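Below you'll find only one chain, the form predicted on its own, shown as structure tokens.
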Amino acid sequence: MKNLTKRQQEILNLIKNHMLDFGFPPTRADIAKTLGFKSPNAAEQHLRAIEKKGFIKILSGASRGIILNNSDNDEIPVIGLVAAGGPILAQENIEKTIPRSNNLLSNDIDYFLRVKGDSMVEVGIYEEDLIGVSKTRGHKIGNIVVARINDEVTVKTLMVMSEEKVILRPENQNYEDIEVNPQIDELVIEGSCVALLRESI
């Protein structure tokens, strides 16, 4: 990476403790303001050479789309609807960042995924929660696990794991358990559930 210039540190630090106080980046009139531009342009010019440096990342379309690229590992990304057939954490599916936090067990958590749907609603997992993904983590028969079959990720409780059958369990009785036979249907386990996260609205 290449060095910033004293107003672009500037910048950049004005972005990280934006995230740490409220868990979102700064809009280019926050930018501004805070720092005595005339114009959100200007804020946009220093963003972009910024980001050609590889500190951040730009969401082309989002008022507040600016990504740190951190080195040190402190922003966890949030997952939303996670595009057909494409990677978990490619960039488009990333909504956007919250800071590590030493009370969060953070330090197990590679990405939150945000839950849609009422299928784990018995286990206290609702719609629009966020769970706490790890990859490392083992998947033990009984963890909730983010799966892919074919292209579809899901949330479920593992139940049964074998090489001809994988069974996973909605946690609502109101849905039929899923049974996948990986040497049909491409199966991936992404990672298991380790925490939860209901942000106030």
Second form
Protein chains: 2
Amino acid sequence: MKNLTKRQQEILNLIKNHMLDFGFPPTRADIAKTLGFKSPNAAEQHLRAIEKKGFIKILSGASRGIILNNSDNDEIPVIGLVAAGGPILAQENIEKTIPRSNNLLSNDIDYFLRVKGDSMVEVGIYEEDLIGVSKTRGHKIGNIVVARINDEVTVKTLMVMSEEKVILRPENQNYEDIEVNPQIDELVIEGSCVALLRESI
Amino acid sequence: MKNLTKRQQEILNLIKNHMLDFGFPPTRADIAKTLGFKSPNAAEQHLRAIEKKGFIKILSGASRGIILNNSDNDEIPVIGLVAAGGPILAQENIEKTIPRSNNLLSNDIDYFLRVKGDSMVEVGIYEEDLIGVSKTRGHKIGNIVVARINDEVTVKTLMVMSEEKVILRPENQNYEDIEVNPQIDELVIEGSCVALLRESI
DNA sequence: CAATATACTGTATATAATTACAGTAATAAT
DNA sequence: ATTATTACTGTAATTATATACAGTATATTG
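Requested next: the structure of the form predicted together with the DNA (the form predicted on its own having been shown above).
The next block holds the full complex; its first chain is the one shown before.
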């Protein structure tokens, strides 16, 4: 999907704002008035350009017939069991999706992962909890991370991370630290835990 | 707010469905066509009646100018500190509101309460966590409840509940059970904890 | 260097849509 | 018993709106 120009982005934002304010899209005249165009055709042509780039769909003949193509995916996938081999976010792993609500949880949650086992109870992460995982947030020492060792996905605290030694700590006295040599075993830090959600208490 | 007639409800549903399908409201002609009216004026008059009853607002002169009055409150209040005296849900206690997402958390959350203190750490409820509280769900023995003793609001496990003795248990070995005689102290079980949300980890 | 995209003005028109007015008929409320 | 509400048909006018066509000017791309 091509990038919008600054002006086109302004118009797309205007449409979104109009939707929020009124619950329906603006007319060409509305757009022209708001942006100070002297001709509704200016708006028309911008809309055509934005449609061409795939951000909206224009229904011909219908007044206010502008449909937003929700490119920004506003649904967060919930990952249950992770099938061996494939990527965590593979379609087969997605248990359901939940709408992103900006007010609520930090914006950089890429997915929720359902916790299995009791290895993190001492930091209040229980079996069946959903942890919000950010792929991009830096994987710093001390973070609770989602790690993949060979084909197994696990949630642990990242204690040490060097070229030949990574230590992952369960937050439960009954478990031992996991030491991995990334030059021997395949190790991927998939993301950091940034939120938690417990659906049933 | 007066009740809608069956036909009026049908039309309101039609509008909502149109919003979901297209992202904007239907025209009078759309409504007439869908419901088999031979005159757009039939739709017009229904809309006026629905507006009169407070379910929608009609913007005059605007095509598709129908605004739904979100009567079903789809925002869950988040309660921070509870001011002494008043009800928990008093406006001054509302820190923010978050949109209800049906997929995600059980539907009978009436509000979120921000947890203060560490008295419930052993069941994975930490300071600053938000607990989802249901007012209606039965306050059974063993439930984690939101209780108000005189003017203080607290979250504990309900252990015993009889006419002259109520025991509330902190889930933390460093704290003692709280025993209340409801005939001496004012005690209200405000609700049961049905979900948990941790915004920052 | 020509073609294409961007960013508009300006005019015009067909059609989309609201909305007023005039009725009919059945049912519910006072 | 009469008045208001509900639930429509039918017609028509006015306004709202999309959209085509003809331009101008600048910037970007192949």
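Positions refer to the first chain, counted from 1. None of the values given here were measured: they were computed from a predicted structure. By rigid core we mean the largest C-alpha set that fits within 1.5 Å across both forms.
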Establish whether a shift of 2 Å or more occurs at the C-alpha of E152 between these two forms, with the two forms superposed on the rigid core.
-> no
L168: with the rigid core matched between these two forms, does its Cα shift 2 Å or more?
-> no
Superpose on the rigid core, then tell me if the C-alpha of N17 is displaced by 2 angstroms or more between these two forms.
-> yes
